[in-house]
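Below sits a lone chain in structure tokens, taken as the form predicted on its own.
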Amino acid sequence: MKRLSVVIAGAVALATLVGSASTTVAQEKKFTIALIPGLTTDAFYITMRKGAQLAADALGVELLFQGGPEFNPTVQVPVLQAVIARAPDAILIAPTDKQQLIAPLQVAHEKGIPVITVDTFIDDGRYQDGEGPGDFPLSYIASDNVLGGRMAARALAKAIGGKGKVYVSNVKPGISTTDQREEGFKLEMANYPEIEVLETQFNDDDANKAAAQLQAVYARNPDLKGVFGANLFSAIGAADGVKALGKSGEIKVVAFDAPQRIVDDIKSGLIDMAIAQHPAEIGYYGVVTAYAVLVGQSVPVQIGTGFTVMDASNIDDPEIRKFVYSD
């Protein structure tokens, strides 16, 4: 958040820089822009709504912010529904499924509301291409997942010796960020033919449910040497699995995304290295980003966050440590 505060000179200086005419609409109408994370609940989001609440409070709009409790298509579309009903004046959305969110974007769409997408997208995330059903949001804002997972891989290549056994714990597919995650890996992962990438576990976005998918492929395989967390809940769970089996630091864990529970398991030892996203990053360019459409300017198609490396060596450093997310 530190980091966010030193770019609030840019968002401010948006308005001056859209002209007189759109600076006149900016003050007959304060602007609301909607918020809708893949759930409530995750320190992810809950970061992602602080930064977009410090680019708000810069431009002057109204901040609303509605969601689920869980990351489920089933669960998000009421809630987009009911934020549709309300007539923000813009949406950003975390699809929490490619294709089943399609449908009720187009709805927001055809009644005028500019729709951004942040941290997931929609269809093939290439927007305002002509092409596929999906193409209709004005931006995609998020980490790069694909080299995120290439990240992943190469740290946990090392930390095994580049050589062994490994497997990607995952949420369930179709969802965006997390199979382009297990894409980078995997694509990476090609690089080291001493290492055998065995078959990917789905977890539901249940750590329980991870934890005991750790076990039994370890039952299978008692030569396994590392799993690849594609997300919290799989990385935790992956971890709480090898603490289980009384094998902490035999079985790496490389994790995504970084709560204080993964912050905690790095100093134990629990877990190895944890490749943190910039969620307040992405919320803070989301609202900017929505802004300037609602002023009349040209926005990119697609803007890109950055990610920090987390271990043991860095993890009390205070400019590693403000990429924490928050509880």
Ligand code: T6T
Contents of the next structure:
Amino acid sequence: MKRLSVVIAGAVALATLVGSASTTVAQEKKFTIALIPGLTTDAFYITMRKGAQLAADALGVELLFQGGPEFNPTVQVPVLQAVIARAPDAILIAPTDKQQLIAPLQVAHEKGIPVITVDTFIDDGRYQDGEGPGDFPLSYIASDNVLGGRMAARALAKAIGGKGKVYVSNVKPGISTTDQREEGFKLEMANYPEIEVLETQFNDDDANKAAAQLQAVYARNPDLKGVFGANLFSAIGAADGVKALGKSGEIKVVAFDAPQRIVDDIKSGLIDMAIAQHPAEIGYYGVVTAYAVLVGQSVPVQIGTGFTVMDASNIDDPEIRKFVYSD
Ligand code: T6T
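Form predicted together with this ligand, following the form predicted on its own:
Below, the chain from earlier opens the complete complex, with every other chain and molecule after it.
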């Protein structure tokens, strides 16, 4: 009996030692968290990186920021593969397509690298529910894009007095964020029987194309009243198109995203309203969430971040200005 209690005490001591040793190892290891943006030259992701870096510095984590020059799965997949080859402790990614990133991210998952998506999602965006091939990411941190689309529709409807023709300037189908913004916009516009929503124009994230499309839509519809630019480049391009037509203030523009250029356009009257996301917050919580996973905590499967609405009435307020993206 005495011997048994000694053995048990020894086992407990060993377990305690192993436990404390592994805790020490975990604390001493400097984690590397990779952040793969939709593209590197977009003020939205530049701002997200800043928030991520803030959290990384606070937690003593190394942040690896690696992306491509275009919002495109063909460009993003090789970047992801290169990141996986560097074996980071966790991957944060803004997938550029709901379907095409599932299999390449599955590779990371199978190697035991935790995957968290920021801004956009894969598959149906419902993770960890045991359903669908893309349910393995641990968390999704983003704006509520359906709500953002609804907010844009309400603002545009108000700006055009509740009647007339409008359309959505969008990137391309298959991107979770911009698909959901268009969905929310159309759902809300169904409440305005005198507003006609024309066919969506897809610009491949190219502002020049979006500007040319605005002018072409106007040529076919000289009674065009407004446009919703569903992301930064769509909005800037649509605004450029309105300006080129000399219709500033006549064709109303509601923008998603808030780089300095959109602020300037609000001040000049070219853009009526912008829905700023909080990309720094997305990056910050992305890193915090990955870190929590790495130290053995459970994490929320979804974290929603907010919006700030910018228009001529508040654009000079410093509390609003702090949500303008960094270039
Ligand atoms: O609107 C953001 C982002 O939320 C979207 O997923 C892609 O476009 C942006 O990066 C803006 O260009």
